[in-house]
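Next up is one chain by itself, shown in structure tokens, the form predicted on its own.
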Amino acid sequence: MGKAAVVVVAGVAIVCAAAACAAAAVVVSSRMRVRSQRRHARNVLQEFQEACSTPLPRLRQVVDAMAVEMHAGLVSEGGSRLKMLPTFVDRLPHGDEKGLYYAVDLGGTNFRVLRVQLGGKQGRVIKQEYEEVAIPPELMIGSSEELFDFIAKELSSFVAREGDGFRPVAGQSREIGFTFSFPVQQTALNSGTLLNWTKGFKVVDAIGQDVVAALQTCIRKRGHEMRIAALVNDTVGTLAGGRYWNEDVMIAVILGTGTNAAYVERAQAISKCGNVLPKSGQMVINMEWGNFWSSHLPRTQADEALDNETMNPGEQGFEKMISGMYLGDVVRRVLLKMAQEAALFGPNVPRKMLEAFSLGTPDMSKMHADESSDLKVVGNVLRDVYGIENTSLAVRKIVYEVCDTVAERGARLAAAGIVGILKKIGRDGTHSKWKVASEQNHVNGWEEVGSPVASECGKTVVAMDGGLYERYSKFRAYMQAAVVELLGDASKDVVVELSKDGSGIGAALLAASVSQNGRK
């Protein structure tokens, strides 16, 4: 080989390892730049987690701010930011109900109808019936008479094919159990003034009605003689229905899309009533408590973000750190921050990810169950919503921990709302017997059915409904894990069970509970 070729050869094999080192540089920079996108994406998720720590201290802070703001919502209007709204419902369901009794639940886009045959003690449900119809679109935006009336045929026609097995006690009139669950100013048990629409109705002229005056109307147009006995919202239908298997249930905690809790309290305790006060000596509050605040709740930068930008900014604050309809935006917000700032996921921030709402609670609930060793659910999530490809594991386990991290906060928070309850009328157990006994009013029947009294050696029940306790197993684990944190030893008398769909069946045993003839 001449020296020409040698050191062609020489040059080529000098440009081949400079090529290489080229290319390994590139590499090397390249798993450099991808570790440090990766540990700044941790030091995000860091702060995140710190800022949401619910340590026991904090929690307990929680628990003394809900009662403290229960005491102060039951002394005066305005006086708290819990509305503490009196419902007029001063006797629950015993289970001795009988007859035929009707309910019309009606809190979104669809309403229910409902009938139950009840037969005592011994009968209990005998047998029931509902139906779901579509509000149509037209009638959420038009006037008070189109939507009732809407409601009240669809009501009569049910009525119409009632069959066998349904018949009302001789001498007993249809009667009605009415859950409605918008923003009403109740007056009586079954009269309310409605103070505003949500969830998409716009029906103006209903505002400042009394909507049970306004369906009964259209109900007896339609040629029935059934009486709405009670007017009610879906929580507190969920704490009659509760009541009527378990007599005790004291509290009834709706977690769902949205939340709210309702509970029975002294009459001598709200204030507010002034001399108008239940002959039973107790009455159901539905405390609202969604727009709960206390400067002890762990707010993040992405909860301030996403309040900014809700219809309702400054209000619902409890609401939007605990229920489902926010769960999952407060994750996207997170991740949406480790996209912009660390290129979590790869240099160009995913589109829909700047989509408010984009990443529901249920696909958060999804990433959150998988307990694959690849992650690969959290993986195929990321890719359905957002078009994220081939994401790594070490990805993976981060978006999980963001999960992990915000509904166990939520978690513990809507625990620590419980034992506020709890501790307000003296069944968290730090009150003593004698203190609770000293405070109870002994008439009509409560005392026998769960109040402090009758439960010293008993158990006090909270009946929970919602999609998101329901159906979200790890949120509902670690609510259930920090009641017990925060009772202690008392948590072996306190019971937090499923009160499934309990708010129809609940308005229909308030109306028999009212009627008549219910404890015939």
Ligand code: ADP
The other form holds:
Amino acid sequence: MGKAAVVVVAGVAIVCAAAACAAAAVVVSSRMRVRSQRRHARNVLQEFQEACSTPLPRLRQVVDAMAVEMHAGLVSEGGSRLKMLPTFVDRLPHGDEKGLYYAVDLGGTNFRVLRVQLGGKQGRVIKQEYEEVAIPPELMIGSSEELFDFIAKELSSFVAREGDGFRPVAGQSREIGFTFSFPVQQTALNSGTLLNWTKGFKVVDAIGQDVVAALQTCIRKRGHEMRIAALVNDTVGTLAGGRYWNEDVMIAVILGTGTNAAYVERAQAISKCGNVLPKSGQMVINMEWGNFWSSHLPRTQADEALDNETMNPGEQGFEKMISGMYLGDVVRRVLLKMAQEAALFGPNVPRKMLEAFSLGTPDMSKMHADESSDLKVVGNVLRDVYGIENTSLAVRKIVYEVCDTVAERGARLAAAGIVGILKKIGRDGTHSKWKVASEQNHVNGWEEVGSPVASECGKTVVAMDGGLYERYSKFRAYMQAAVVELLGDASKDVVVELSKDGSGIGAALLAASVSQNGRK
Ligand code: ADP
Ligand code: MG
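Other form of same protein, the form predicted in complex with the named molecule, not the form predicted on its own:
Okay, now the whole complex, with that chain kicking things off.
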């Protein structure tokens, strides 16, 4: 080999060694980079967990704030972010109602018609039937007459198919409970003015109208002698449905797409009603609690960003931390931050993750329910929703932790809201029995309507409904545990239970309990 060739070989060897060193350096540095990114992601997680934390003292502050805001909302119109709407429901079903009643339930893209034959304490619900009809999209943005006429037409054809087992009272009109889950200012049990539409409806000429009168007119035009006896929202329907089966039900909470609560209040506590107090001594209040706010709520940057990008910034703050429409999106925002700042899912941010609401709460709960040792379901959801392939277990663990943090915070805040209501009505165990009994004995007719005073009744039942509560088991478990944690010993007297689909039948039961027929 000539001298020149030796030099070339040596040169090649040097180049190869350098390349190998460089490759090794790249591997080491990329490992280091991944490690440092993972560390960064963990820091983001830890910071988020701290910002979301709801230790007992903080939860108690939320409980107190809820009770204070409830009080303020009852004293004057606009006194609180809680509207605390009087519903004029001063009598709840007992179980002894009899006869045939109808309900119409309009609260979203579907509406339902329902009939129920009630047989009193013994027979209870003898028979019930319902039908669900999609509202044609053009009617959601059309005229008031078209919308209510469509509802009247569907109701009319449902009535025409009234079969065996349903017996209207001879010579009396059929009565209807109308569940209408849009913001309404009620002026009586069976009248209320539509304040504004939500959920994609935009029937402009209906705003400011009495929705009961509008539907009643369309029903009459079709030649039916049916009377709308009660106008309620879904929360009040759930309360009525729960009370029908269990006289200890005092509170109803819906945790679905949105959230709201209703409860039985002493009439005298509703100062803003002045002298128009119901004789029964009690009234159901529709809290519209989704709009609750308190500086004690643990708000994060993700919540602020979410709020700013919604159609109603600054409103429904509580709802945005606890309800099904938003929980998944809070998770998405934290994951997006980790993707952008710490390349959690690789060098590129998954494009779809930039899209608001691309992670639904059902996806979140699916990941959170993953009990497998390798968090396979978490990996599958990330792949199916965002096209992220081959995530490591460390990444899947971080994603799981984010879901857990958001669900736990929402559930504990919902629990604090419930305990706030219990506190307001003297059933959180902090009032002396003597005080509660003596306060309530001042109220005429309290016993008459079948609500035992706290010191005697023992139990207070909270009727829960809504897809989030029903289907997200870890959320439910966190919520129930927090209620127990907050109430301590008094928790033995409080039952939080699922009361499925009270909102439809509840309106029919309310119609029965207020109607002349039903009290016979
Ligand atoms: P709505 O509140 O619209 O009347 P639902 O009470 O049925 O209807 O609640 C539906 C909501 O419940 C959905 O928008 C979703 O946020 C939530 N949800 C449904 N299924 C699940 C699930 N498996 N896990 C968690 N949340 C769910
Ligand atoms: Mg609903």
